[in-house]
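We begin with a single chain expressed as structure tokens, specifically the form predicted alone.
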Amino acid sequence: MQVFKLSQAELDSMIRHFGSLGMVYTPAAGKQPSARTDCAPGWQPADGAPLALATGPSATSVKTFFFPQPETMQTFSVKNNYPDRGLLREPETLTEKQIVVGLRPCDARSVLLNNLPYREDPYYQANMARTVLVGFTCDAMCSTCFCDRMGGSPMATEGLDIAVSRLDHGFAAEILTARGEELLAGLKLTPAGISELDELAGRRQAAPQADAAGLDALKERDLNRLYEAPLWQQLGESCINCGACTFVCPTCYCFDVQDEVVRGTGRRIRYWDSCMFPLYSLHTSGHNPRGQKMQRTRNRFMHKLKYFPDRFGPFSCVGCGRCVKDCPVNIDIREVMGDLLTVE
């Protein structure tokens, strides 16, 4: 691994010498609309200005760039004069490389968490091998994050291509991957020195680690037999089913399918959808198996914390803490955890 210390200005000059090798994109001031129709609210194409970031994560996730919002999966026309009536065609894969720079470690994680379920997931995979990710570590934590105890680090670096560290005196860039010794190649940067290397090291070991015991405990806990327990029943009182959590959330990952017409020419999309809307799981015939509020709040976090862990190991959350800010009813994924682990 190679670790290169930098400048504020080299930094800049980094990010605009990525540009000529594909389309950059950095966090948006707020949730501003991107001109660009492949860029969702939240994250803006890199413009060439200084790059600076806010404290804690982007303000929506990364999970945009391996699920577009919507994503075409086939192509098809009704027109009757058209050769191939009605056959789907598959759209050109898209191969022109993205380099989102400026996730955290929280959302960098996310997409390893995501591709577990999606590792035959076609769409999935070919997003994967287009997209490098230049992520910084967290220089302090906001109230709502927790990634340390979900079994992250704000200096954590897994899933990342590069990782830029904020030093006393600049930055320093961790070259992690092949793709992000590609990213550099051809550019004349200074390695760090023993200074700089010390820095790094003492800022990773000061950081918050993963919280091992909580996990352990959680993991230990048996959640079925709190399947019926009353919690579940308060928080389906004060959710309001607007399924801000889920959207918001990098590794939520549900979708529907639906085909759409537009003068005769048509597209079958797949965009994301929320298991806490009451559609999602309405059956044809009318049976809907979680029509009650509660189950859709239960089934939530079930998922997160057992079902999620339990088919594939890790626990299906970060603790970007995105949910626990936008939330509007202030439901806590912290305090559920602490009375999953209390209630009898």
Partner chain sequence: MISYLPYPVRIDDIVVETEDGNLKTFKLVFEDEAQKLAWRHVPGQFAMLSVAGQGEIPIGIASSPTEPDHLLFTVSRAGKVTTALHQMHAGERMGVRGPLGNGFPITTDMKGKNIVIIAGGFAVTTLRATLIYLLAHRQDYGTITFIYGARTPGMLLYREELKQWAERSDVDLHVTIDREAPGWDGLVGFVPTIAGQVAPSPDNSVALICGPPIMIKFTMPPLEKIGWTNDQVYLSLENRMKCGQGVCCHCNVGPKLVCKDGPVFTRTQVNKLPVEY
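The form predicted in complex with the partner chain is what I want next, because the block you gave corresponds to the form predicted alone; please supply it.
Chain alone follows, minus partners and molecules.
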């Protein structure tokens, strides 16, 4: 692995250089819909201006680049007398490179976690193949951050192609993959010296370390005991099922599929859904297996903290804290985890 040292000016020119290789996206200041339709809310096409990142994760998560909404799954025509009427076709696979700059280690880890259920999904994999992640490690944490408790760390590089870390003077760029290396081909960069490498190692050592040991006890707990815990009733009473947590969550990955037709030309699309909504599980008969608000609140937490780990190993949460920040009724997943650990 190569490490380069960069000044602020070199960093800015490196990001400008990425623009010649593909679309470059950086975090926007807020969640406002972008004026550009090719970009998801919370992100903006890089405009050459120096990158200024706020402390903590970007306003919206990086999942939009891997699991865009909507994603066109098939196209079709329902025009009368058209020979291909009703025939579904797959759209061309997108191959244009997208370079995401400025994501945090929590989001980088979310891409790997989502890749567990999406390992065989052609659309997610196509986006994996065309996306390069240039992340910035965190030298400070927000009050809502808890990546360390979920098995991550503010200085972690897992899931990134290039990791940029702040040093006392300038930055260190760690090239972690061949794709990261390709981005820098042709650039004249200064390799980091002993002092920079020492400083980077020191900062990494001083940062909160991944410690999932406390939570791992949850994995041993009996699922049905957790499911029947009294805490859900109380939590379900305050939760208003708005779904905000699921949309800002980098590791909420469920989707709905719908057909759209405009003047005889149609497409089948998938887009983010939320298990907070009653329609999510409603049968056509009218029966709803999770018809109560509390049942839906419980499903989200049980999925992240029990069902997903039982199936795949890790928890489906990276500790970015967006759900904590954005919940209108102040539900805090850290408190839920603490309460679950006390369930006998």
